[in-house]
Structure formats: structure tokens, C-alpha cells
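Only one chain is shown below, in C-alpha cells, and it's the form predicted alone.
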Amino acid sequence: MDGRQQKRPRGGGRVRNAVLWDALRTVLDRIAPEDGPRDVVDVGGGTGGFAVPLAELGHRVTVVDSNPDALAALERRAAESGVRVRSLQGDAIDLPDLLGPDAADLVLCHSVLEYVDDPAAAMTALTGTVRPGGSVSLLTAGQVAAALHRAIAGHFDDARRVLTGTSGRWGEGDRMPRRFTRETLSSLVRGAGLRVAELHGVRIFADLVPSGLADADADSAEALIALESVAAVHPVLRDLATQLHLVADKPVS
């Protein structure tokens, strides 16, 4: 990748998102070996937190989101950055009608599967949208981490319910409809005909240490990013992440 593409996008959430951005750059390197622009679809991409930086790297990006206000904010953000991002109103399940088959080299579906009515149907739509040889990037809430965080806060019954319930919810007051484990997310991907390529834990330590500690100075932030990068692929620690990031590849027939 060129000099622009080697830079990690910066901002207030750079520590928490560093592992995710590094993983996405690796995927783009793999599916775009000639450094050429690729077609990227961001499902539930909202105001363009991922879409605009990817467009700045030269890729052709489409955001599909059900919220018209978010799409309006996306268009303003893209214009301010001097890039073009196509916006379409719809849900994951609408992808076949909105884009047709084999429309993208990379499909992002971040923080969406927790909320859809039918995750399996959504995965089928994602699979149909990505081209053979392309990849799907999934980011979901982690079930084990939710139990850990509830226990640390002293809500031990909630933590037990998170671990024993199939949805990973701790009770009626839980605003998250569904959480995933490494096993349930991988099973969902395989059921849609995709191959699990990579699995990362995102925000393992970043959500446990006081925010002021990470933001105190650049050296502390970089040290935490380095720790998160190592822990992200650790076979035990990655399951403790607040979010699970899975990269799935579509086989070439």
C-alpha cells in the first residue's frame, strides 16, 4: 500500500479501534495486491466512521443504512473530506435488491448482527453481496466480555445470566438484543458458506483501564495499542474482548 494507506486513521477512538483498522488494512492488502481501488460496502455504516477514511484511501465505498439522518451526516462528512461515498437507505437484508450479487470486494458489517431480526438471513445477504475471493468483516458484541464487565461492576447475577442465556443478555434492562461468542459467530459464518479467515478481539484491555491512563500521553496510548495488538490474537484473551472481529472469505468457485 502507498504511504497514505499505511497510516492508521487517528481520532478520539484510535486506541479502541487500532486493532480493527490494522485488520482491515491487512484484508485490503490481501484482496487488492496491486494497490488498486476496491469496491467496499459498509452495512450500517451510519455517519461514515469507516466509510470516509476508506474513501480517502482511494476505495469506492457505498454505505447502506436505515437511518436517513445518519446518511445525511455521512454525505456532509464525505464532502468536508473531499471524497465521494455513495449512500443508500436500507437494511442488511435489502442488499440483494439494492446492490445485486457480487457487488463488492469487501463488505463491512459492524455492530449490526446484534440488532437484526434474523442474523442467518442477514449473513446470507452479505454472502451474496461479496464477490468470490472477497471478504466480509464482522464486528459484534462479545458475550464473555459482557459477563466480565457486569461481574466487575458487582452485578453477579447479571453476569451469570449473560453466560447461561443463549442471547447473551443480562436482563430486561439490557439494551443489547444479542451477543456472540467465538463459536456462535463462526458457526453463523460457516452456515452462510463463508470461510473463517481471521478472528480478533477488539478492546480487551482498553475498556478495563481508566480512560485517563490511556489518554495521559502518547507513549501510554502507543503501549496500550501494542498490548491490544498482541492480545487480539491470543487464543484465550481474544474471547474476553468487548467486541469480536471476524474476517470471513468467500471461496472462489
Ligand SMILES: C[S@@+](CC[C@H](N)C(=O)[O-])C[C@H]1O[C@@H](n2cnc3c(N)ncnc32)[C@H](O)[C@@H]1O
The other form holds:
Amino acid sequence: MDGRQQKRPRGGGRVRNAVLWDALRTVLDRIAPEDGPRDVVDVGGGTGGFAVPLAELGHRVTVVDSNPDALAALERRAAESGVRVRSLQGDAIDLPDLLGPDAADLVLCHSVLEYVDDPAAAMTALTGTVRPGGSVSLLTAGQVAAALHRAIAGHFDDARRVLTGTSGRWGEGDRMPRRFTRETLSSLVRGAGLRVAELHGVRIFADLVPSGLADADADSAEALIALESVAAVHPVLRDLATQLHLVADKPVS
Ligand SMILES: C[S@@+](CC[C@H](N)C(=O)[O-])C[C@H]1O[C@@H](n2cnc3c(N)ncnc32)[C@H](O)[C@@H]1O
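Okay, that was the form predicted alone. Show me the form predicted together with the named molecule next.
Below is the whole assembly, all chains and molecules, this chain first.
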């Protein structure tokens, strides 16, 4: 497994996703320290941006998504990559019926909690799906970053509404139904009986600097990745990230 774990995701977005993939590799190393694939369930896995690279690493991956078109695109992507990914249409809340209890060593739920009807109920379903000793990887939109980005664009009232509203939205035109802070996400996780293991800020500077600077040359991209890696766990800067990545563990007993 070691050789495969070192494999980097293909395609663009490496600067924006480097912190996330480093964190996922660390989780997989922890739950699969020896040889052998692990069972991964990607809830709301969409077109397979995470599922297919994880299958390429050798894991047994199941995607549960409510959108049949996304699943069709996932199946094409998996076929083109020469890997098998099981796809199931369904709602996150129906995971217990779809997969049964303790079905996965690792459950991904990336950019989905923003959209579900009831995040607490979805978290309970995720918790039931992961085995004791396993982990849940959550990625959500960051509330503080949204305020920063609106303010930098000159939308000061929007920025204030993002910070003062409970759902972290800037108004009716905001297409994001819900955003999270470190506190609201951690509290959701604890409420479902999981332990917060790690919290990373994803895209702290990458979405603030002009893309021309970030992509100017390979050295700039590497320097930005190194900066993002340090900032991701900085106690102040991580709260400013466009996305919050939380790894939660399910206790063994
Ligand atoms: C923004 S996309 C994220 C896709 C993928 N997880 C990623 O990070 O690239 C959100 C995905 O969640 C799915 N989704 C939204 N609500 C859902 C729900 N209640 N249950 C299952 N999937 C859901 C959508 O169909 C979509 O594929």
C-alpha cells in the first residue's frame, strides 16, 4: 500500500487541494497501517473527484449520492480510469438502510453538509456507517472566509450578514444554503458521538491571491502549497479558510 499511498491526485487544482489530500493520506495511513485496501464510503461523492483517486489508490470505494446524473458521470470517470467504484443513489440520511451499520473504515462527506435538510440527522447517519476505530472526513464551506471574500469585493453589508446570521449566508442571492465555523462543525460532530481528531483550513491564501501569482511558475505553486500546509493548522489562520476540513474518529468502545 505504501507506494500507492504516495500517489498524488492527477489533474489541476493541486494547489487548492494539496492540504486536503495530505490530510486524507494521513488518515488512510492511520486506519490502514498495514497492507490492504480499506472500505471507503463517499457520501455525496458526486462525479468522483475524490472517489476515483481513492479507488486508484486501491481502496474499495462506494459513492452514495442523491443525483443520478452525477452518478452516471462518476461511472464514466471510473471506467476511463480503469477502476471500479460502486455507486448507489440515495440520500445521506438513508445510509443505514443502504449500507447497514459499520460498513466503512473511512466515510467522506465533502461539500455536502451545506446542502442536506438536517445536518445533525445526516451526521448521525454518517456515524452509524463508520466502524469503531474508523474516521469521518468532513469538508464544509467556511463562514468566516465568506465574510472576508464579500468584504474584499466591497459587499460590506453581505459580509456583516454572513457573520451575524446563523446559517452564514449573505442574502437571498447566496447560492450556498449553509456555512460552518470551527465551533459549529465541531459541535455537530460531538453531538453525533464522534471525537474531533484534526481540523485543517483548506485554501486560506489560495483563494485570496490573484491566480496569476499562484500559478506564475512551478516554484510559486510549490511555495504556496508549503504556505498553505503551515497555515492549515495555524490556530488563527485555519479559521479563515474557504473550506474547513475536520477529521472525526469513532471511538472503539
Ligand atoms: C458540491 S457537490 C460535492 C461533490 C464531491 N463530494 C466533491 O467534494 O467534489 C455536492 C454533492 O452532494 C450531493 N448531495 C446533495 N445533497 C445530498 C443528500 N442529501 N444526500 C446525498 N447526496 C447529496 C449532490 O448531488 C452533489 O453530488
